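The chain that follows stands alone, in the form predicted alone, written as structure tokens.
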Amino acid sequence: MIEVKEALEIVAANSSNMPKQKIQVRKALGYVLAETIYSPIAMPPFRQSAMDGYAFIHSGRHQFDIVGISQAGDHVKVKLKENEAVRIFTGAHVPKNADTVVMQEDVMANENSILIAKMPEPFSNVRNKGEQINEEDVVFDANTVITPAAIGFLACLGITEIQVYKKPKVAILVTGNELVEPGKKLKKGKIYESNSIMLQATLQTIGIKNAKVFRVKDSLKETKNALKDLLKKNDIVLISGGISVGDYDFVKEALLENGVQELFYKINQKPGKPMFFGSKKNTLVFALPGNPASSLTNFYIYVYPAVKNLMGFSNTHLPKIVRKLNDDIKNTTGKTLFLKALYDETSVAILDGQASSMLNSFAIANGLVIVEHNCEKMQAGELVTILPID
């Protein structure tokens, strides 16, 4: 057994990024750039009236003539004098000699001429050549999570396609003679089957979206053929349940039987002990207590930042904040402790139900209190590390 400081070691350690790929910008979203992307072109790429208005040269005069119009899409190549002025429109050319544009509200204009009746500021409305970027300049930095602006500006500078890493392919193995799919009838002994479909809701929270959820019974002969056929097809296999030490608990042997590497098994935390993580080649294994709440738990502190990590995010751990203690915590296990809590602004109070069977209270925590294996007691008013969750 051991700490969870050094599981967190072996994770990072064994968890390396995927594959590099080519995508299409408008199906990336949710990806993780594999590369520095450079602008093609300056954005924009001409200087552009940012107003619906009138294009001049400022010069301190009201009145001018009008000798053109600029619309969207147009070039101009008007060349005007200190008299003169260009109707024009938001997004269009502003005509190469041409500094201000007046916004049409603030003229007084006939077919001929305006006059200005509220004169702006000398360069307003005008956006100039690469105010947003210039040529080969830096768009996004490698390690970059694309989002939707991400897609839209990488559109804008005419970017179709972009290298990403690739998203791990999960399996999620569920083993349990006495679990029943949600929507069938209850059985006697029987009870509905729901960490799959959590697990499944979690990683989609991280942008995995189809991982697929097989059921096995407890028996080691189909454990080890189910186990067989995931590993040789899957990027990270997760296995809810049998990992223990019981009668019917078959998953370690049928790994270990199966070519899996024991990288560590059990860990000095309350609650999620008995937890296995190996790996055959590429495919890393977590086998998950089945008890829904320590399923819950040993996802967040060590599959969800083994997956961003193969997905190439730069941040990979669930973000730790400090708020004070509501209540006394004391802690006689000698184990790392992860209480399901609920925070605000300056505070936090730990829930009760913290039972490893139990998801009544992880379905209203926002956040999971960490207490060190060798802190035996914390007093309100202390400061305490939180995990969000929410």
The other form holds:
2 protein chains.
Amino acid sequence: MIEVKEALEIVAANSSNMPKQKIQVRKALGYVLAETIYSPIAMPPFRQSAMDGYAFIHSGRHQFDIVGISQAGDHVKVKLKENEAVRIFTGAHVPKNADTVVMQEDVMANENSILIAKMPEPFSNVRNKGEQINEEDVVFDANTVITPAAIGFLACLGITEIQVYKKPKVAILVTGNELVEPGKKLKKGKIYESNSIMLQATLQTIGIKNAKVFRVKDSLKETKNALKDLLKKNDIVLISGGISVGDYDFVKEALLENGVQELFYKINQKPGKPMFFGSKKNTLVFALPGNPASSLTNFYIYVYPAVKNLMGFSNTHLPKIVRKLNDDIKNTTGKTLFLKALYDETSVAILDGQASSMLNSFAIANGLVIVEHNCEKMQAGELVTILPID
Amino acid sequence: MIEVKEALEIVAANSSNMPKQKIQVRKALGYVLAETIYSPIAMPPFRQSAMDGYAFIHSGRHQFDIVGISQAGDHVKVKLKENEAVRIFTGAHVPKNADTVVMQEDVMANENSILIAKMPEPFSNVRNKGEQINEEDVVFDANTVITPAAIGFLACLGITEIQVYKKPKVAILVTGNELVEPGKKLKKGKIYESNSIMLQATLQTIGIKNAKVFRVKDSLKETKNALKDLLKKNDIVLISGGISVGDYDFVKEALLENGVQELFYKINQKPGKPMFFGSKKNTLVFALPGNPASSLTNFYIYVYPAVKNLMGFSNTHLPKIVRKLNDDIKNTTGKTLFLKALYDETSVAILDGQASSMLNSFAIANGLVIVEHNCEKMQAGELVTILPID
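Based on the form predicted alone presented above, generate the structure block for the form predicted together with a further copy of the same chain.
All chains and molecules follow, beginning with the one already shown.
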């Protein structure tokens, strides 16, 4: 049995970046860049007006003849004289030798000429070529996360394809004779199987949308055969249940017989103690506890950072935050506790229903309060560390 | 022109809940419940062992004959005598008159009998029927957000379908003669169109995955015709560009001629001033500024809470947080400023590149710092309000 800290280190050390892939920018939300991006163009690509108004050569003169018009999308070739101006609109090309744009609100105009009532400073309202970025400049460094704004910026530079880290392919293997699919009739002694769709949903929240679910009975042979195939075809195999020390828990044996290297088994924590982590070639195996709340806790603590690592994120852990405790906490277990909690901007309340089988409190929690194994007591008012899970 | 606060109130007052729909629990992540859910079963549905061990009648006796076995999924019918115990596993049915389970680590066992070395308290390690929830009890109130844990809890109660508020159908209409699709060659005077895929990506982050994009040239007739159809078929129409006062901005006219009621036009803010908000029947129309950073700012400030309202969320605004300013801020504009910023657990830094055309800073920002229109100056060290956008 190892401590949480050590378990986290082992997971981190064994989860390296996925291979790279080309992807369309429009589909890249939530991926991480695997290359440095350089701009193919200057932005703006030409001198642009920042206003609807008139472009002219700033000289002290107030009156101008209108000799042309520049709409957004146009490229006007007119060469202005000192007494000439061009009607211009936001985003439109500023004629070659014009240096200033006056906004239309500051002008009196008739069909053929204007009088500037309020003279702008020289060079006003002109966005210079490359003001935002120049050709060949760095747009984003490798390891930048692709946000909506990043997609917008790439698109406005005309970039349609980028290289990112692949997302891992994840399979979920569910074990247990007691499990019945929701929607079917529940016979005596059976319970509904809920971990698989809960884990699928949790994976969705971090961008893994197509995790497939497989089911086996509590049988060494069946478990072993299922794993053989899953280990070949996936980057991560999540197993639900069958990993405690009961006589009918075959998962560990089935893993070892399939050549999976054990990296740790059992962690000094509550809930979530019976967990196995191992690897075979590039495939990571997390055998999670069968109890729903334990399973979800360990997903957030161990699987989440591993998936993030694989996807190339540099902050792979859930961000930790600190809040004032509303309640006293006792920890007589000698284990690290992860307590379902509800926090706001200033404080955090520990929720009722912390048992490993209970999901009620998890469904309304927005964080897990961490109580270290060697911390026996925390008092209301003390600062405590929280993993946000919302 | 109205103030930000008033604009927000008008958006809120005009965005009510979408109609309800039945949905499979497995597809319900991120939806909001439109009904109160009652449990169809007790959970646990029967008395369960919380440990691998032995079930017996607590009487002071330490030695027991093993008369049966209860695995997870079994329903044992044995009636224990005082000197009898049953081998039992985690999650398995506890025989009718057994009251206590001793964990296997505290027992010396041979094939036929056990000796309890460390006697547990009476009723230890037995999860009572309905300990988590009883039949007919409330599982979730209406307006609960469906999280992964909520999906898990619903599934473990055997619930496969729930009633939620529909997600709005959103269309994006892009206007502008100057716009070229990324990937094509950029002619002089043109720029790449990036707002549509940026808005699509932003919608994705709040669960709207299928927003369709339509494009028109700067022509009143074309804009009007496109809008006519879009207003009929969507719950929200987002329009990009064409809404400032330039002679070639036809959007407002096209909206009014289509019977859209103006709810406000222009907001006293920077960036994002030229924005139109209106409605026709149940369809909301947001005509966003064409400048990318203004467009995205107004999406987060106005469209985001409207979408959340429609989806039934009760906290419809981005959560606001408060941090210490790293920099002085001057506001000589008399407008409410939304500044791209990067915050951590304690402080916030204002980013370079705040111009409305610039997306660079947005791509690395994780929040927008709000400076009220009537606030002329804020000093480093002061507390400031931030809308997180990560």
